[in-house]
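Consider the single chain below, provided in structure tokens and representing the form predicted alone.
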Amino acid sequence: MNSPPSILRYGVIGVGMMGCEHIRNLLAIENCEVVAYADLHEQSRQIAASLVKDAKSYVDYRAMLTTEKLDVVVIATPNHTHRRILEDVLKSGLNVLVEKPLCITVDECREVIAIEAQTRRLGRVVWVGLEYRFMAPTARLISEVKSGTCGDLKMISIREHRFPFLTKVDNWNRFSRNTGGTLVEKCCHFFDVMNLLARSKPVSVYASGAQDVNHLDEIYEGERSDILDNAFVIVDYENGVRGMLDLSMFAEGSKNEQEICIVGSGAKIEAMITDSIIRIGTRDGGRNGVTEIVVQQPQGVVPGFHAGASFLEHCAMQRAIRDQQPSEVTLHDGLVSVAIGQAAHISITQHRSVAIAELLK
């Protein structure tokens, strides 16, 4: 088995929004460098220049992964690309990093899957961009379950209360056939953190959602965008835990974004994402007895759009390669966050329980 190299070399396909968060971070990130990029859409693809004015830039991706020495791949193409460009990286034998959700079905997801088996090589990493769960609150809640503070875990409860979908190229994410929907484009990273706090394998989706406020006057082509902007979401898991989801994306008026909540038989313990705080309070302490802990990133950390978390993520992407490592966050992890997503458009669509069986069998 060769040894990792002591410099990693970064190719970028997907210079858009998260693309250039990507470079950002990279760039503040030792012994590595992002030496070329890909975009079709060629302002991404200017703007990506005023970033890393070194790297060499392409239209084509393909050309990019013949003609450059890469070592790691970061896909931040739009969601319904990532199936076409993970066969083409994959079968290079690359490292790569593919922003979440890891594909638009569950289906998709097992073809990925597939083709990793077919192409491994031994020390590859591939990770899914998941990096909610590196957000400071957010560690430190799953740190504090697994530690056993809430005593036997029973309930999980998120809430995500924001602004609309972002701008994007295009407008692609205006429709559910390019994001999978808006429970797998923007709940994939929550489903991610409740199945890392449950500890245990959803069984089945109930849910409830619809498109009530945003978008409901945009027209691409004679096409109305068609993104749910509200749900709830109820997971049940093997080992008797709920979770439930809370999303309103026209909720600008929130003093913290997300919020979850997770109580046990023990104690109940809440991290308030945007104030980075946790409140613990246990059982016998009562309301009086509730601490309150501000969190934070450690010193050095990028802050970016996700508080620092997608520094995290690449550092501890460079460590598994560099240490020969599996990946933290796998391309299972990625497949069940969709699963549920897509269970749960299933279920407001059919109005019923959806057993995640159905899309893994």
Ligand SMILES: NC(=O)c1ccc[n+]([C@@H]2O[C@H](COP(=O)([O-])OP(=O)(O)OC[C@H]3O[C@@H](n4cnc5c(N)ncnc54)[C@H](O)[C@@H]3O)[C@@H](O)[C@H]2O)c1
Contents of the next structure:
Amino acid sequence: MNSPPSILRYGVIGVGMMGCEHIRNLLAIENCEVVAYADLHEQSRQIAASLVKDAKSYVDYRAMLTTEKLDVVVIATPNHTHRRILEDVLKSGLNVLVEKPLCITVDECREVIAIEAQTRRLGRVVWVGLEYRFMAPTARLISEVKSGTCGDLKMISIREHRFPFLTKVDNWNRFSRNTGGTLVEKCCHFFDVMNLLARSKPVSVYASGAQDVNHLDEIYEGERSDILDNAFVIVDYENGVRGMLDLSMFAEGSKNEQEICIVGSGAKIEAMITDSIIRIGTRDGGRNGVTEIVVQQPQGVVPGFHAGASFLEHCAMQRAIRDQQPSEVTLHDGLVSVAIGQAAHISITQHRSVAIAELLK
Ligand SMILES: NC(=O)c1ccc[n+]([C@@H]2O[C@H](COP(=O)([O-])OP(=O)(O)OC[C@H]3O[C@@H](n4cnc5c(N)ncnc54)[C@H](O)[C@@H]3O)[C@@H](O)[C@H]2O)c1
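For the form predicted in complex with the ligand instead of the form predicted alone, what are the coordinates?
Every component of the complex follows; first up is the chain already shown.
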């Protein structure tokens, strides 16, 4: 196994909104450089060029993979392209960070896991961009639960109340066939956090949701957008923990875009993500004993679009590469987060509880 280079050379595939966000974060981190990027869309390439003037621009990512000397590839293309692009990048043997969701279905995720197993190289890091776990208040909540502050964890409730989906290049995110559906596309982040908190396997999922308000009159090439904009999802875990996601994408009037609340046998802990506040209240202390903590970002973190999460994600991935350690956010994490979202969509369509084993058998 070769030792990792002192300066990590990055190539970014897909330099739309999120690809450029990765570039901005990488520019703020020492000992790495973005040497190339690839995108089919000229305007996206122009925006990337304005961020990294010396980097080489490609239309075809395969040309970038064969021409450039890279250490790490970031894949930030639309969700339905991840499976194909991952296959090529995994076969190149390079370290890779693939944006969430890993892929749009469980079957695709499993194919990727099989390709990774065939192409595995000692020390190669494969990382899924489930970055919400790195947001400072979320990370603090996870660490409080791990250290036993709440006693025996029983209930997890995650609320995301936010604005509608933004417009994307060629409007790819207006159709579930491209995104995997809202509960895969957006909510894989929250199912990943739920899985980390529960520290158990999801067993079954029940969901209710619909497209009630957003994008209803948007027609693209004769086809109406089919993006679900609100849902409740209930997840039962093997160890008895129960989780609930409450999603609304027509809730701009929210003080916090995300709120996480967990209750254990001894205490309740809440994380207000936008306000970066944690509240801890024990059963003994009652409502007057609730402690409120402002969670500070670690020093030097660039906040970016996701409260410092992208910056921290890259720092953690680079540590793994340099220390030749395994990925902290694995393909398996990506798979399970997609499985819950996919099960939730099946549950909504078929009006029934869905066993995760139906998908992961
Ligand atoms: N981590 C997060 O919180 C977060 C936030 C937003 C988006 N994302 C993810 O990032 C990915 C990209 O989303 P986005 O918001 O940047 O979309 P976007 O539409 O802004 O950008 C996607 C870019 O990929 C390019 N592209 C498409 N197919 C390509 C191909 N075969 N080769 C090269 N380039 C190609 C498009 O031309 C476009 O420029 C998605 O998987 C999305 O789910 C993650």
